[in-house]
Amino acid sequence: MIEQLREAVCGLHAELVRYNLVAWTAGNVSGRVPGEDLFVIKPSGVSYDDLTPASMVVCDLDGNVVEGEHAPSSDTAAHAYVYRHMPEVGGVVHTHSTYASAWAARGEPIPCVLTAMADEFGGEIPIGPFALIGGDDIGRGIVAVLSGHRSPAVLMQNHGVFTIGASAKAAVKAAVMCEDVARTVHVSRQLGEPLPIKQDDVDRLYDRYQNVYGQRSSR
């Protein structure tokens, strides 16, 4: 289970840099693992280029490593506590990706004025507080902001984005997703303040993508 986790969370990393989400060595995908009080990260510092599924690094829960060769990332705590106090979480992702980066430096929620923001976020992109890189502050913060929130992504203020989701893959396209709709709501106000949709519509939008659209198999 475990050298499955790390290929699909080495795997899942190229996704980033497909997407244009990270810069650098900027950016982690985390998986947890199923059954057991660990999750899978990429290690802090390495190029894209380099990961492969062996470079990836299992920790528990406390954000100790317990398997691996190189040390963590350096958001490994909050991504740990995410998973110890929101146990329906199967993946986090994080980047700094450009738009989505740009609405957190504004400490700006992103509004809900698209059909494919209703449909994935059930509502806005919410702003999480600004807190230091190193120990769980940031989890603290996720965790505040998303428990109970329809939305799987959060802006950290001054910082970037962090998602969640019932799989690291989930995690991953949220991401996507976000930067997608934070682009497209930023050029919208360059021509104008855009068109909010009424919350009724937002529920329906929301309850039609997540409980029908798309092959009731494969989800």
Second form
There are 4 protein chains.
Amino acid sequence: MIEQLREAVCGLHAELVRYNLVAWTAGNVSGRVPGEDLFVIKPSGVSYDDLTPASMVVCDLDGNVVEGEHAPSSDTAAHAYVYRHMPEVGGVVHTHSTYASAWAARGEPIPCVLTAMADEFGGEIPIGPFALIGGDDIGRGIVAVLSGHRSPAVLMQNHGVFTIGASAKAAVKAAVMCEDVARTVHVSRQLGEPLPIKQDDVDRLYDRYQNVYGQRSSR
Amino acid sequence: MIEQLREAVCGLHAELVRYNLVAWTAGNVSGRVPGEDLFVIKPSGVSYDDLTPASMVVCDLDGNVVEGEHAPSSDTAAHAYVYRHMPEVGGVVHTHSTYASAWAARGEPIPCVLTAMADEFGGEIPIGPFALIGGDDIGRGIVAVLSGHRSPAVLMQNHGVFTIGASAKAAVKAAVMCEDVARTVHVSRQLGEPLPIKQDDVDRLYDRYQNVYGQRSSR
Amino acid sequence: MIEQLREAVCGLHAELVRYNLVAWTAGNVSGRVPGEDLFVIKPSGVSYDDLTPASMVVCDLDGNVVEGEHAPSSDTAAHAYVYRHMPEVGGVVHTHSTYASAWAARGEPIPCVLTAMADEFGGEIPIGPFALIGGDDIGRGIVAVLSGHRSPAVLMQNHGVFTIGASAKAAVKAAVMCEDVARTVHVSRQLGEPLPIKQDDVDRLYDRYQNVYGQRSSR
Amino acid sequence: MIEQLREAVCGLHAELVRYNLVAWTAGNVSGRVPGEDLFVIKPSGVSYDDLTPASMVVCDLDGNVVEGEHAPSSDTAAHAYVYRHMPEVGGVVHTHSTYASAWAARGEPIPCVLTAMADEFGGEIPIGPFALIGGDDIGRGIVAVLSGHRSPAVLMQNHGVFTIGASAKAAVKAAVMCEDVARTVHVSRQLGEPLPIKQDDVDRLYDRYQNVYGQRSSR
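I have the form predicted on its own already, so could you send the form predicted in complex with a further copy of the same chain?
Below: every chain and molecule of the assembly, starting with the one above.
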């Protein structure tokens, strides 16, 4: 089970690279081990080219290393906090992707002006607090904003994005779509004001997408 | 015949990826089966890497699945509506490409300020209505705008782009060129007002391009 | 000799693709056959993936096909005009690259605010007239602007870029560098006014670069 | 030893290409030979595809060629000046990367509004003077700005970026991260004013990142 998850989490980092969400080593994916109080996460400071399933680090929900030769990602405490406080979460992703981080640097949520945003995020993408690394502040900020929120993505002020999902893959999808809509809405606003979508329509789109879209097996 | 079309439609999705028109699974190509009331379309929620000719879905012109193990694209109803009402159309493409969607979010047509736009689109790229997925509204909007219009592309408000063509390949070309000119005109307008092209010149360029350009076999 | 040039011109189109200067089939390279009144150019409407040395078209300086099974690029008349009137030119490139075309759509030259521009272009990149395809108007515009000008690139109004060089490779380099500086100066001006470089310094940089830079063999 | 460094310096140029920091041949990496008054640098005017360890040039700290068949990079004097005056520097990188050069063209430092900037640069990324190539002016400008500065990157006015590091790899990382934050802060400022980070917090982030982050072996 853990071996499969090591492989999956390792492989999903390639999607961060493919979609240009990360520079050098600045982004990480983790996945919860089903049925255990453990998660698998990227090692710290290792380049994406050099990642292997064996180099992934297994941590407990306090962020202590249980298995692995490398130090875990410097963002491990934030991932751990999310897994401890949001039992429905099976995957967490963190990036400094350009457009999402640009909204985050202004402390400004991304308004829901695209049907794709209504589909995936159910409304605006919210802002989390400024928080320093090194304790539970980042994790606490993520959980405070995302608990009970439709959006699987939060823009941490002056920092970057954290996304959650039922699986590591779902969290990666949210990270990819977050940057995609962050860019499109940015570009749209550069030359004027995007038209709002009525709340009723946002609700209908969100409900439909969560319940109808995709092959059953790929959800 | 259908086998060739499955292969062609499958392969054309690689062009959407190559030109960065799509993120994750958010874009689709379809092609009409010549001489039959059928079309071939992308399966829903399947990643571009995993598409195979066999995974393509064959639908009738009401959007019902005739052949295929997957559910068809969630945009199938819109494609079907276009094929039902525009018999000259042999291919349809839908994307949320960044710059085109940015114009769409403002509900603003792209003005014809490039000779390449006059060539391909014969003038501005028009805006279609805001429409919810799940019925015929999107298809109706596309057909209402594109019937009798020179442009093979319509920007659906707050949504994205639909393009049509005599073949699936021609519709893909229109999607690629639409994003290309959407980006160039956007960039141009960021620092001032692009110079208009006189209507007479637009007409001359459009006429020449439609009738002279390219190898006969590649039209 | 012509065989080598077919191969070189064919291969140089890959640089247009690599540097994202072209979408679909909208860009072309040509090279003059040394010592003969001939040049080799891309066939019209053929995709970059499908180009082969054998598919290149050989034309005389009036743009008539001398050798080749395909029709030559629809921009052949402009290339031919340049070769006829600028005997020092050994290569011509045409693209609709995004940032250069954005300046062209406003009819605005790119100011020389980067040392790399002083090096390569010796000053601003100039604007050529609006001209319709189909006769000698485009070629005449290119030659009128570039004759005696330091810049190997001209932005044709509402259209795109033409570059020239002693060889096809040099013209491709000019096209790559033109888009690069068009983008950097655009980005710089988005947030304020770039600082000018004094004319004396532009002159010194241009002189040094033209006479000192690079391996002798790669000039 | 020199053979290993030739290989490392050669290979690191691929990172400049991968992260789109360079067009054509406009960027270079060098590395100091440990324990000797020598450094290894890119040959001038050679394309990145054609670089081999054997084509790298070995120079003394005055920039004279000691080993190598090619002329060294035209920026060799600047690299040499840095090695002569900053003994702690083991690698130097120069690029004209788009966003960093755009700030440089306005003569404007990049404000520290991202935690990733606090981590890597310890504050703003500073501006160096306008300086002509051909003597020690560029090197002098780099050393004057970076000596005693936290930032390993300096934006040379109207020119581009120079970065330094304990090794060639560290200098490349600084060049990659410099462009990344230059782009994000640019994008953020396009739609408003990014929120400042308090100096205390910048200091805490910088201190932690320099002392805690990454695998010990990869620092």
